[in-house]
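Let's start with one chain on its own, the form predicted on its own, as structure tokens.
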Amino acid sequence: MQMSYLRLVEVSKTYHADGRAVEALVGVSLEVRQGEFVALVGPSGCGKTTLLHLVAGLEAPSCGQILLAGEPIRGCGRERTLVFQEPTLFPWLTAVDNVAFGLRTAGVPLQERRARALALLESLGLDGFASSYPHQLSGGMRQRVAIARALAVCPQVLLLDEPFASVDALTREALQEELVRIWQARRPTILFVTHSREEALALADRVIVLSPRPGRVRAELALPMARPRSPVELAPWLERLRDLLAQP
């Protein structure tokens, strides 16, 4: 894998509403190589989405530089697809379309975007529910399609802001299963914003804990590289992110 991928130096964010400047991050640097999975966590209101915004190119930084491949990001990019906590589908497509949308927008033939689409949706358990339209289809079934149109246009940079978070115990694990099954087919770099400590620690190669807003960067936790990890085995790292995140 390449070193420093993606890269943030001194990135800081401030918001200005109501006659006063509310910062979100201050001076945050980091490094993510390429085809790594790096989690994102820290107490509410810490910048967490911020961050994700910023690297997707949808806000820009109050200052600092956000850098992929060695270029700055500006603006959004096919090069970097978000997958937001609630799924947001187009209600009036079906799956499949919901999940071709990108690749239509980026001039891809009718007959292989739906091949592309097809194909995804089968990986993810869903080749019986191409023809559904997203009210017919359960909260992780709709997570499902959301981050299958993520992967429809092949990014570099895959970003999650707590994409499990608002369905059942039983399918987000199996999610998590999915996520890690996938990316270890395709290796793309992945930024997951999670509340979850005990997401964080079996899904991430590295966990990077940042401080109450304005957020910054805390504390880096390499996790062992094998897969799956027992409860066991991350005992010590919970305790060690559990203190960490304790602090004032």
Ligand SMILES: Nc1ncnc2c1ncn2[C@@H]1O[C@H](COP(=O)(O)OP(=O)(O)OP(=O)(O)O)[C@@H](O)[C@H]1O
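Swap state to the form predicted in complex with the ligand from the form predicted on its own:
What comes next is one chain alone, with no partners or other molecules.
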């Protein structure tokens, strides 16, 4: 078996707000291989977003360690990009400039970063909207721009926080296919948070089930089947996942 690339070792996170301590994660250990597609599921408030923020380096764990390729992570970095749960496009930039933002901070010249951003937008079906501002786009389009923005810097680790939560079923399926296509082409390591059991099972190599707050790893499901996966194929897994999530 391949060595793990991203490792969380006994990671805990406690927030302190108004003199009250909120335990979001307790002793979470996780090993992710390079290029693996891992889905995280768990009840609302169990610390999924927190986990992604820790891996992104936006916050530091209260205890434990996060290692990337053997090195402890320090702060944010272009090799780990995050698509946030809420929309976070820059309202003063057009779609193409939003996508090019990471390249801009990396010092890529204007012409080149525009061209690369345009190509990405095109591959996500947004070619006509490159010069639209975020408020002129639909919710689903904004989400696609956000994904393109995270992909533009060619990250090693792509962190997705319920990226398809706000789009309709049809768009959702199209975006899922698109994501799998991009993943197969570039092979980033993906941590994918979702509320949808079906989505987790359809996409991931492995599904991690977290317990209610404070979040711990309750179970893992490894899915060996090739994609695309049929609902019939997934039915028994869905049953198991439902049981796992239903436990108190």
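Not measured: the values here are computed from a predicted model. Numbering follows the first chain given and starts at 1. For the two forms, the rigid core is made up of the largest set of C-alpha atoms that agree within 1.5 Å on superposition.
Asks: Taking the rigid core as the reference frame, tell me whether residue 86 has a CA displacement of 2 angstroms or more between these two forms.
Replies: Comparing the forms between these two forms, which are aligned on their rigid core, residue 86 does shift its C-alpha by 2 Å or more.
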